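A lone chain, given as structure tokens: the form predicted alone.
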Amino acid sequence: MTAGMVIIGGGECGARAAFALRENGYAGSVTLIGAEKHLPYERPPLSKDTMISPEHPLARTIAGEDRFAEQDIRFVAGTTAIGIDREAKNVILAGDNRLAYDRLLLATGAVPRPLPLAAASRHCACLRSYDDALAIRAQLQPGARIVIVGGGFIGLELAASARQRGAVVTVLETQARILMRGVPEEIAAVIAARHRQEGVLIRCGVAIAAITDKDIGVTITLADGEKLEADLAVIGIGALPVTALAEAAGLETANGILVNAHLQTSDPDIFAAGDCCAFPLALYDGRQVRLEAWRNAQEQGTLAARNMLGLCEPHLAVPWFWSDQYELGLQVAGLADEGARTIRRDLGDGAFILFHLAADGRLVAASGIGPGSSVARDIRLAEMLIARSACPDQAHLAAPDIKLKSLLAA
């Protein structure tokens, strides 16, 4: 009799990964430990279709109760692991329940990262959880003051929703623009204007150096004196990977849980995927990421599952992002800073897409922005030259009538 498999993190990877577990034929027990009450759900549409939707939204739920009953995976809703013995091979809950284990996958994401000034204000909140996009949502009322700290994906998404319900919308970034981290300044430009078209205040290259509560709302104070007035302030100045536990246990971390291409940590029989893992890219010359993305953190689940199986399968997968904010479709796939010359082509209606190309001519990334879906075949298309380090004729790249399938054919 084996212990089995047990994952600690009950969103998109830890959730994808048991039942992936399931779908390679693994017949032994899965435990699958979430901290929250909820069943795993998807996190993107929390600050978008959460934000905006006319009825009380629900979370989307990645499976419900009878899959999971139907494919044997015990789900342990509300619980939290404190610790981890890999003398012994045991999981320690919260009340010094110890759970066995055969191979056990750390999918245990990010969090927020805390802005101090804001700790210990009732008027502050950060968007990670449901119920952290229902408190929110509640606050989004026609004429309601919101200030979002942070021009990142996530800031953003949610000052485009608050616009939507009718909210007066500002937001503070530090750095020279908005969406510094990954994004070329050509597309950030096209966000920023359209945020800008809807009445969003966006201030760049400010400091805050105080958030006062008031019996209603919040004072925040700029490092000029000026004082910004607002219902709710919503922190969103990037994320940090849940790395307590790996920690603890003796597992190595950098800016997340180490892992090798086969998203092992240094202990072989402990795996770590998603929001919390640091990994190679072999595309990248083996260089060490960690990737905050909904793709990534299915992909990398369905990819521990099957290693945690003796499978020995490498992390081969292109990084991709996307973002909506109103009728714009934001995609990028593989990484925009690895590229030393940028290329341009235009779809029309206002659409375009920016390739990326290293010092020897490989495509290494291809950015692009348009209305709706309008950029979706073309980047997926640009990931496939990428996967293959293929190195494109440039003037094609530039040219709208010549395919980009043409290109990968070649």
The other form holds:
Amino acid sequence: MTAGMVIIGGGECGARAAFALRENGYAGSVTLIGAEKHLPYERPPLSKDTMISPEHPLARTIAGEDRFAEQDIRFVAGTTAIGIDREAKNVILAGDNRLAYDRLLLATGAVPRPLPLAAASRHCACLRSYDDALAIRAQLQPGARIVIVGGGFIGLELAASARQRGAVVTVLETQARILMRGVPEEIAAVIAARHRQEGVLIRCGVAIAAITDKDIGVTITLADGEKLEADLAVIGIGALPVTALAEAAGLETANGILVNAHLQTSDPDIFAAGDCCAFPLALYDGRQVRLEAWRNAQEQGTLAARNMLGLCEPHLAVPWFWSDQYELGLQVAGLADEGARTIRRDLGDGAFILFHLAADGRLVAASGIGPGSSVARDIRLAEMLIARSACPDQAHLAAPDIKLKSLLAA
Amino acid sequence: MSDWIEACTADDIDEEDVMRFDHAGRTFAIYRSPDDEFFATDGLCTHEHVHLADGLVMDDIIECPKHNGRFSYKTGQAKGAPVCVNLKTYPVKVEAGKVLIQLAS
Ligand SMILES: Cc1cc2nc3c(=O)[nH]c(=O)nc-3n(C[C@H](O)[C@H](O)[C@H](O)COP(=O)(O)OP(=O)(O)OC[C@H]3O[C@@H](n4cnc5c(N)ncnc54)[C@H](O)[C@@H]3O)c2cc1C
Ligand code: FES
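Could you switch over to the form predicted together with the partner chain, since the one displayed so far is the form predicted alone?
Below is the entire complex, every chain and molecule, led by the chain shown above.
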């Protein structure tokens, strides 16, 4: 092998993979191609600290230029890969510049799902990149009217940040409640109550009929004819995997670039990882999933690098994510919808954990919410129990004085 | 010169566990290892300044409660993404059941 390793997508996953190639002793050339002009940076702060920090927020980079140089990783910023020639094993860049690869990793991530009604509006924004965040932040002035379309994580985190900056915030959700995807109702209710306490108006079960720009601001017309006036609308209705490149190259896709447990696509020399890929979760009988979570992007980037070097290891990690809103910290390990039964454990201070058990008693997920890091330790221990397909005693799970660590030893 | 400060009693911390200790406007984490030795580090994660005492101790590792960054609490070494800056450590001794940490003055 002489052409080297090429990674398309300079986000969390691609950057991790580049460094992991070196950590695993690879000495050939490593090239990371990123469409954004910035060094790879962490996205989670964009809806949180970036919005509320009093000073001008810098992007929190994953590694500085010095580390790229020291590790001899070539980072090509502001460059979009426009094609893959699988026969010649070339990545095609603008101007028909070609880059040969031995193994290729697609870490192209996801983009906000567009709302067609908002396509023509100059007062609607989405939040995915640092540049998006700066543009939204500039409008979060005290008294500014912000309508957030979509009661998912990014919308709700932004709602919390906007409130903290004194904006007047309304969240519109078409479903019957916020956080329908991946979060149990009991926990969504705590989050909704916290937002209401801060004065955020959350309206569920509403549909939007039209979005019309005015000279200043925008009018959002609901299906029943009611009109809402806003200075800015932020659309947060989910994300779509970036698969166009893979599709054009004839790789299999289905809600993401399809990969096997080794993160290999239908072309054995091309891997995909992070938000862009759909992969089988061994933990749940090979159920095909696509995750949009930061730790997954790291873990898969690292694993893809190892497998590009021929290690052939399966992805076994338990899905995990967190969200921060106001002082509340939410963490979920596993996929809560795999559960048939729920056991609640109260940790004091309003913090609690829901353990989700399958019909056969296996612990399949745990969701927790509470101030700060109050649920973190128990969620982490639950994650280890989930990884082992443990069937913990339900009475023990419910009893906060019984340490979860002791169940792990059992 | 440096001072030894009493942080807690040995019984305050279980084996393979951690406790927060605040002193003079600073915050520390005191650890008791599975083989019953005591250690001390700065109290906040070097990634986002979260209290490490809410995290999980496993062998000689403290895992940050926020994003699972890992450090050796014996050496302070950061063990990989997302943490890349090491933790500062402090000498510890146990005398008459009291855990003392030495803060450089
Ligand atoms: C505002 C926000 C808050 C979040 N908060 C949390 C949180 O609290 N907890 C959590 O677990 N997760 C959170 N996430 C999710 C997490 O950030 C993502 O899961 C993670 O960024 C995925 O990493 P990735 O590298 O797969 O994709 P991305 O980070 O999307 O990176 C993909 C990169 O590839 C580039 N690219 C795409 N196509 C090409 C091409 N053809 N050529 C060159 N470059 C290309 C893109 O420009 C992009 O920079 C948040 C995400 C956002 C946007
Ligand atoms: S705050 Fe500790 S790992 Fe992020």
